[in-house]
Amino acid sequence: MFRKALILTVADAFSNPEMIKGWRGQNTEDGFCGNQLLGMAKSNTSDAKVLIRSLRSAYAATPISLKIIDLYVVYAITTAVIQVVYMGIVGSFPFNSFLSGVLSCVGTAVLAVCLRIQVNKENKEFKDLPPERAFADFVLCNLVLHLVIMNFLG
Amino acid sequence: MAKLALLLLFALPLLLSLTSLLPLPCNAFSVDRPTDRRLLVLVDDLAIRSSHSRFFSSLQARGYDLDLRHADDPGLALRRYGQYLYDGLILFSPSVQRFGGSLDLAAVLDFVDAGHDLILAADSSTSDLIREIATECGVDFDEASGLDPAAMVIDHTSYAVSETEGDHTLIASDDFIKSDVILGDKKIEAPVLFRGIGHSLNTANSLVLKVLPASPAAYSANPLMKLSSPPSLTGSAISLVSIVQARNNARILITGSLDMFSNRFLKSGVQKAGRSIKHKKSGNEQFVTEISKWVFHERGHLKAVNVRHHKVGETNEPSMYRINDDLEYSVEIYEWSGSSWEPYVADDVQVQFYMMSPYVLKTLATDHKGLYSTSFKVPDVYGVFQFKVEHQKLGYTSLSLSKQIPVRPFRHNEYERFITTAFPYYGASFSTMVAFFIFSIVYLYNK
């Protein structure tokens, strides 16, 4: 489901035909026959530059709804990252606590990249499902989470 | 009315000549005083009566109730009707090939086997059935004198000295066995005649012992002839007293030298070979005293009560232990001292806590009053545990007790709750549910 939603991302990045236009027209006017090393890592540099703003510019062209769930996401792994590096200085004594802790923030950011491939336009293999009934089974999947949570946290 | 008082008339006397057969069982062995009290004295020559007098009247003196009979006495049984008639079984019969009534091989052993102790003397006329109940108790008497009857064990350089040079075949002996509670208190000063054969113990039982071993220089062979071929059994090797105490601790002296119990030895002088001490009165009155009261179990017959165990804090003993509770244990353990029932006192008494492997073993402490206790931690292991005290001491009984108690883990409400530590977890899991209410609102309403 992951993978999935990564190859949608940047399937979304691509659908923008000016970008690709632009990528292929810097490749091809330095060219890679004939230039020098040094050359070859500048432009390997602006590369990486000109690649990173195409996917934020087709990042821009992405649904609002679909960004707030990426907000959501990027909260859910950051808590749960503070929490190992806790657990790693203070030890994994209440190790239930922990899990259950660390557990509720990738449980949410699994459910939510679920939402996410649902309720994209753009996924096709969901075009049946009306964003409204995934809505509700993120919402019902999220209780039976937390209430596991509630039971493991000691 | 008159007829059945004539008949009660004649009846009385009969009853009570009845009774008056019967043994009084209360003066048998039991759990409360178990100092043996009945004996059977087995002879092949009455003239032992004469002959080891002041040896069977230290035993009446201390309360036994001899029987003395002839080896091959037709009438002669251990049981009647499923009840031993003895507590105690002396063997002074060397020569006997058969004894007479039910007595055999087999009933000697399951006399042994029910718990019962066994004297058993030999000299050089030792007969197959009295080496087969020796080599049935873990010693093999010197199989050299089967094929040359005279055989015994000579010594040229612990002898006793005589007028005459002699053979040899009288050894003086003071190398001891080590342990009060076998020898008692008081050390024999003087040395131990002894004339008869050697024996050897068999290397597989593990519960026979030398109390009395030969020197370095002694040998096994016939003092009238000349050495052939080198003698089976030297230095060592050779046994002059053993004892053997079986696991259901009954006791049993095994000895290649009647004479040693006789009067003459008991009350003749000694001086042992390159020493110039000569000793008025052998040490072999006081030997067989002192060791046939251990045989007898007038010392070191342990047992062991009040065995108590509760949580530190309380009285009462639970059906069942925590993980990590705080235990006190005790057990009171008395030694029979021959007519009362004393503290024993040793600092080397050890509880097990045990299931499958000891998971504590302490050693208890004792108050000198008979009170054993120490306080332990139960180990973070749930599962049905023992309480174990394994204690095998030389000379003493063993004594094994156990007791089964289970101990289980903490209860759900046992837990502890809002651990310090935890706290960042609980933070970030309450967090994700309130950005997940946040979330589906904004998610909701974002058009």
Contents of the next structure:
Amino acid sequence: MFRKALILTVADAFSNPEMIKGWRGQNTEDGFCGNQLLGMAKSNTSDAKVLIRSLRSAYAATPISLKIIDLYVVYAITTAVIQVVYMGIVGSFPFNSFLSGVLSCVGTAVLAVCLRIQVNKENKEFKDLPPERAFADFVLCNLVLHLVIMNFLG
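Show the same protein again, this time as the form predicted on its own rather than the form predicted in complex with its partner chain.
Next comes a single chain, given without company.
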């Protein structure tokens, strides 16, 4: 029963009444129709391809400055993941150092996402905020963040 509930999503059930018939046991002994599963799989892969294609075309129109900020966020998160993996392999003897490093990376990534939101021209909330002011806020908040992290190191 749980397997059937996982495969049949609520959206598919409301949009395709024929699928409900197959789910209730009219096509096979256990109430599961293989043809409908195959159709759902083809539908899901084509939907995923369309989604990826639309995201790729939308990201191609993104300005270079926002792409650079995105790259910086990916770098910061990757550095945090590397530190967590290193801690898992080697150990966490100076635990304050580990926490400081990871929190520094994650905090910097969060501040960079805030910068990206403020610099984006399509965002209506920050249209009156000049990009120079947003960058100054980013630098000042990073300075405060890293001062707190240096203090946490001990």
